[in-house]
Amino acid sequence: MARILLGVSGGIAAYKALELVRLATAAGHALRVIQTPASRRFVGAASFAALSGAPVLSDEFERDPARGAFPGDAAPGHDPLSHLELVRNTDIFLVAPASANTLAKLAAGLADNLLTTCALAATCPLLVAPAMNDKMWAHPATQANVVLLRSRGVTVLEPATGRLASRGEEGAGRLPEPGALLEAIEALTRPPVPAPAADLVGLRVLVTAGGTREPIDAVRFVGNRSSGRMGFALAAEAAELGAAVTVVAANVGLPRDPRVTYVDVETAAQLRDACCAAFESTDVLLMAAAVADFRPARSFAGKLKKGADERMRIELERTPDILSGLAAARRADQTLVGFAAEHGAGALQYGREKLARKRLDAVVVNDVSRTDIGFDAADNEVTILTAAGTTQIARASKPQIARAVLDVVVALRAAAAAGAPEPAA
C-alpha cells in the first residue's frame, strides 16, 4: 500500500478530494493532506483530518503533531522540517485540485506556501490534477505550464469535460472523479512486473480506445457512449507486461498512464490516419475503440439553427472500415484483435463472422444491452473468439478483462512462433 501526500489548492472541486481520501484509506493506503490557505475557504481541515486520521497542515511554519509520519508509521523523536519530512516519507504526491494559480507556481518552481515547497522538495512521483474554468484551462499560459511540467517528468492529468462551477457553463476543466484519481495513483505506485513474468517484453502494442465523434456542425456530433475505459485498461496491462504501448484515444477524458504514449483524435478519419501511421511497426493491434459506422455527409461550419421546421434531415455516409483496411495490409507476424459491442441475441454469431470476414486472430464480444457492464462501467463480461474456440470471461473489472485478453494474445503468439496450431480455448 502507498503513502500518499495529497495537496489541495483553492477551488470548488476541493470537495471531491474528500471522497478521494475516503476511497484511498478504504483501499488501505496511508494518506496525509496539506492545504493551501485558499482551499480552506472551500473545505475545512477538520474534514480531511477526520477522513485521513492524520493532522492536516497548511503553513510552512506550522508544527506537525505527527512530525512527518504517515498513519501507521512511528514518528521520529525530533521535530523535523515538515516540508522535507513529509515528502521524504511519501510514495506519491498528488495535487488535486490544482488550480490555474498553483499550476503556474509549480511550473515556475515557486515555493511560497507549504504545498509548493513540498513539491519543490519532492523526489517521489508528482501527479497533478488540474481543475479550473474551461477558458483558464485553454489559455496559452496554462497550456505552456502543462507542457513544461510534463517535460520535467510530472504526470499532469487531463481535466474532465462537463458542467463547470459557473452557472450554465460547460467545457474542459472538471477535476477527474475520485475513483479515476485513485486509479492514477495506483498505476504510478504499482510495483513493476518481474522480468520473467513480462510476456510482452520487446513487443509494440497499438490500442484504440474511446468513441469517435463525427461533426454535424460546430456544436453537435454523431457519437456513442464509449468512455475508453476498456482500451485504457488494455494499454495499462500491456505496459505492465513489458510492451511499448501506443494508444489512439478518441475523445477519452480518463487519466493517462505515464508508461503509455497517447495520440488524441476525434473522428473516424483521424483515428484511421493515426492507426495507419503506427501499424507498420506494430506487433499487436487491439482495436477496442467504438468507431462510428456513419458520419454526416456534410458538416456545417457554424451552428445549425432550429428555424421553423419541426424536423431536421441529415444525410449520412459510411465511414471507412479501419480494421479491415489494416488487416488487408498485415504481416504474418502481427496479431490483430477486434472488439464487437453487440446487443442481445446473435452477438456471438456476429463475432464469429467478424473474425473470419476481417481475417482477425481474435474477437472480443460483449453485450451492450446490459446497463451494469460495458459502456462507461467499471466492469465487463466478454467472450473471446478465436479460430480454435471460445473463452468465456465472467463479469470482472476491466483491468481483469484486459489481462484475460492479453493472455489469449500471448498464447496465440507463442503457438505461432512454435509453428503449432492455434491453442484451443
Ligand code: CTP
Given for the second form:
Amino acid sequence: MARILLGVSGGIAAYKALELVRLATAAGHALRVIQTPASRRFVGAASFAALSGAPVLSDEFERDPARGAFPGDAAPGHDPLSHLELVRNTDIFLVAPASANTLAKLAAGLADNLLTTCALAATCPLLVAPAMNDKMWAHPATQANVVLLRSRGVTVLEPATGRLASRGEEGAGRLPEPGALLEAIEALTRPPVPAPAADLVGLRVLVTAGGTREPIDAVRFVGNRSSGRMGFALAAEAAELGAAVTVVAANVGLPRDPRVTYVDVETAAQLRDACCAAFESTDVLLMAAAVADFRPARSFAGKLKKGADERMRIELERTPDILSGLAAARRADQTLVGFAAEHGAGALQYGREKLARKRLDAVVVNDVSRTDIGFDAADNEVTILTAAGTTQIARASKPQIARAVLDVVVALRAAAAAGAPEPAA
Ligand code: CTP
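Right, the form predicted alone is done; let's see the coordinates for the form predicted together with cytidine-5'-triphosphate.
After this comes the whole thing, all chains and molecules, with the earlier chain placed first.
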C-alpha cells in the first residue's frame, strides 16, 4: 500500500485521473488529490473527494480538514501547514495530467499554486505524466523542460500516441491510460528487493547443460530429450549467488543469461574438450548435461541413402565418461556434482553407487520414469546424495531445485573449508 499524492492540472485528460483514483483505491492505496484552479474547469473536486474518500485541496492558503493525513491514517493533533504536511506524508507525488504550463512551472521551480508549491516541497519521488496537444508536446520549450526535469531525477512518462482532444487531431500527447499510470506508481514505490545472499562470490562455476548429439551422417544424429532447462537454471542461480559462471551448452535453444558465458557444443567429444579446457580454473562443476554414453562408431560425411535394404545396422561405441575423467584429475578444493537420470526403483541405490564410483561430492538423482517432471518439463523432483546424507527436494520449479542444489554445494564447501565433515543433510 502506498500513499499517493495526485496533482491534477488543467486539461481535458483530467477525467482519466478520476479512473486512476478509482483503480488505485481499489488496489489498496491511499490517495489525496490536489487540483490546480484550471483543472476544476474540467473535473470538479466533489468527484475526486468521493472517489478518494478525502478532502481535495486547491489553494495553498486553504485549511486541510484532514490536516495532511491520508485515508486510514490518524490526523495530527495540531493544525499543520496543509501542503507541507501532505507532501511529508506521501510516498509518491504524481502529477497527472501535467499540462504544458504546469510542466514548465515544475521545470522553472515556480510555486504559484498548491500543486507547484507541493512539488517544490516534496522529497518523495516525483512522477509526471504530461498530456497536451501534440504540437505543444513537440515544442522545443516543452522538450527542454522534460530534459531538465529528468536530469533532476523526476520520472517524466512519455505521453501516448493516438487521437487527441481537438477534433480530427492525432499524435503524441495523450495521457497514458490509468492502468499504466498505476503501474508506474507501483514500480516507483515497490520496496527494494533485498540483495541476494552472495554465497558463491569469487567462485568459478562450470555447468554443463543440454544433451549431446552424436552424428550418424551429415543430417542425422543419436540424441536425447534433455532441453537444458535444469543446467540453465543452475547457471542463473549460481550467477545470482555471485559466481562467475560458464555453461557448456549442448544443443540448448533456451534464452541466454547476460551474466553467463556460454560455450556451445554438439557432441560428447566437444563437450569433453570444453570441460577439460575450463576444469583447471573451475571451483564448482555441475554436470547436468545428458551426455551420450554411446555414439555411432562411424559417422558418414554425406547423407546416408536408404538403398534397397530393409534393415540398417548402426554400430555404437562407448563415449568416454567425461565426469569420471575430470574427477580423476580433481583437486581437493574443487566441488563436483553429477546428475543421475534413473528409471524407477533402485534410483537412489544407483545414485549412491555413482557418487562413490565417479568420486563426486554430490549426485542429484531424478526419476526419469515420470512424465510430469524431468526431461523438458518446467518442474523437477530430485534427491541430492552426499557422503553424509540424503536431501529430498519435493516437486518444485527448476530454478527452485537449482537453488536447493547450490545450497548443498555452499554447505559442502563451508564444511570442507572448516575442515569438518560436511553436515548431514
Ligand atoms: N556423464 C559424463 N560422460 C558420459 C556420460 C555421463 O560425464 N559419457 C555424466 C553426466 O553428465 C551425469 C553423470 O555422468 O552428470 C551421470 O550420468 P549417467 O549416464 O546417469 O551415468 P552412468 O554412470 O553412465 O550410469 P548408467 O549406467 O545409468 O548409464
